[in-house]
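To begin, one chain is listed below as structure tokens, in the form predicted alone.
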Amino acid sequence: MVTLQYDPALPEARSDPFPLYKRLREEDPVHWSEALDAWVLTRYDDVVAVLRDPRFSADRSRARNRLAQEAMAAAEEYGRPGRGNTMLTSDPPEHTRLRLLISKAFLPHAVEKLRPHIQEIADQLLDEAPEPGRLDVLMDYAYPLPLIVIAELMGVPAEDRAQFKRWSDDIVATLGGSFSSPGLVERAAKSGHEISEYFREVIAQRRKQPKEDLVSVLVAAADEGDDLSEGQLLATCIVALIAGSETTRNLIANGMLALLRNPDQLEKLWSDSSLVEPAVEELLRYAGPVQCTARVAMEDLEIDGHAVEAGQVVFTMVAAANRDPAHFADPERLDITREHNYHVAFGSGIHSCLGQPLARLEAHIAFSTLARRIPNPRLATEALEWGPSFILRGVKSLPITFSA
């Protein structure tokens, strides 16, 4: 009998991890992964419990597993972009303070004001599609749409998006520590230095001439004695740009792929635009880009009878939790009319995604615009290549054909 093991280095951990998630949930839901040197949770209730438990820290520097030590060694060798904790890697009270600083930009009523402009961007991107009847959903549409929006919110030129994408791709590729090749780590380090220098210049400009943008808000907070260090200011700018674009682009592309592989659901959405809101929630559940997030146990404790030691890392597999039959009927089926869809694609607890109102709005507009303007879409190839990260899952390209 083959011992069940979760190994993110396996290609299927990126291309189609769901059969393995299902086996883990059924056979070993509180799983010790030798490859990760960490615990892996796949049941909904366990995932939510850990994400809401203050005994688990988001500060990865407190981890004592092999992966964390390798990441810290790489940071020492190559340096890292910014040099401070962000909302993603801090605990209260620091996390609370950092989150409050930028929360106003992502409140639902503030985000809703962006709807007409996001719609303009979506239509313009399709207008500029390079070839009639053909579209790379990722490169021509899903990638530039959220990147333009977050760049404008931050006050940096959307015209710089080619280098933003290169920096983002390189840095995100290293999510997973030792599963990244030395070449990827070196490239990410180079991109990290470049994006840091870019934002140092932007920050210096905002100090001289503030504007009505997110960078100016952060600079003002730092300069007005809000205990925001220069390293945190820089790191927060970098994370906002990358997180504000990377996850949404993969949601749109992954979601479109899921629809193309479930033509009955695609036909429903394409024929009834009123279904876009439940459809986006279902695509978040079924094909959400974030596969997992890590927490560090701050004391010795138990999870379902398993002893978890202080300093050990726990990977909460949110993508697996979103297919837990204890919470979702027929969870392996895509159903864009699904009701009571309490997925955890945006996490749970105090670290739930701050940008989710914006991500939802961008996805609503992205899919409703595709449905209106791209008739009879078909996948141009099944030979799809997936990105290298097991934490953030997404295709590198999604070419389709349609009736021009």
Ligand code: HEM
Given for the second form:
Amino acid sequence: MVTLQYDPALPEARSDPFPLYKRLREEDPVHWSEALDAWVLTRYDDVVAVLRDPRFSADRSRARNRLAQEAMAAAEEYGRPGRGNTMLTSDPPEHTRLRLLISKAFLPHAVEKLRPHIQEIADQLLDEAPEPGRLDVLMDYAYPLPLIVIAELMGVPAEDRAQFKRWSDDIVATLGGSFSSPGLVERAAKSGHEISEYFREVIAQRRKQPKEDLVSVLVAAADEGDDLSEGQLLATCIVALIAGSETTRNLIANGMLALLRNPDQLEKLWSDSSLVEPAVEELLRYAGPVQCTARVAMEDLEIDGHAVEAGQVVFTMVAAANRDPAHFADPERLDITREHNYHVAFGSGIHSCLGQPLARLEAHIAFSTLARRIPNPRLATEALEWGPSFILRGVKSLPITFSA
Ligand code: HEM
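Return one more block: the form predicted together with ligand HEM, after the form predicted alone shown previously.
All chains and molecules follow, beginning with the one already shown.
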């Protein structure tokens, strides 16, 4: 019998990981992955329990596994400026302080004010699509939309977006460890340097001349003694740009692909755009972009009879939890009218996604605009290429045709 192993280097870990998640959940829900040198959890209750358990740290530098050591060696070799702890990788009380600094900008009422402008951007992108009756949902729409929004919020020129995309694609490609060629690791390091230099410059400008943007808010917090180091300031800018764009991009593209592959659901949404809110929740559950996050055990403990040692890494597979039949009826089915959809696509506990209101607003606008303006969409090809990250899963391009 072939033993069941989760190996993120397998192509299906990116193209279609769901059959593997199902097997793991059924046969080995607290799984030791040799490839990851870490535990892999696929049941909803286990994932949520770990994400809410203070015995686990989000500071990956505390990990004692092979991959963390390799990542640290690569950071030494290539040097990565701006890699101070951000809220994503810190624990309370530091996490609480860092999160508070920028949380105001992402509260639902602050975000709701952006609605007319986001709508304008969505319409303009479709107006500018290069060919009538054809659209690359990823390149023409899903990638620029959230990137323009977050760039504007941060106060950096949206015209620099091709450069932001290259930098963040390179950095995201190596998230979760070096399951990639050495070339990719070098590129990520080079892009890390370039994006840091870019933001160093922006920070210096805002110091001289503050504006009404997120970078100015962070600079003021750092300068007013909020105990935000220069490295943390820089790292927070980089994380906000990447977290605010790569994720929503992949939700729009993966979500559209899921709809195209379930034409009855697409038809339902296209004929009744009042369904857009439950539809986006279902797309987050069924085709969410973030497959997993990770925590480090801070003490020896047990998960369902398995001994987890202090310093070991635990991958919480939120995308697998979202298809756990213990919590979702008929979980492998896309149902845009699903009720009580308590998915964990945005994580759980103190690190749960700060950008949720913005991501939801962008996705509501993105899908309702497509439904209004892109009649009878069809996939132009089944030959889709998936990006290199098993953590942030998404296609590189999504060409469709439609009735012009
Ligand atoms: C569909 C889109 C998105 C998804 C699926 C998503 C998913 C997630 C997940 C799963 C986490 C938890 C990570 C962990 O526990 O280790 C997270 C955290 C975070 N997300 Fe998002 N995200 C999305 C969009 C955004 C947007 C638009 C922003 C805006 C800037 C954003 C900013 C953040 C930040 C700052 C954190 C860290 C929060 C903390 O550590 O306290 N995300 N996100």
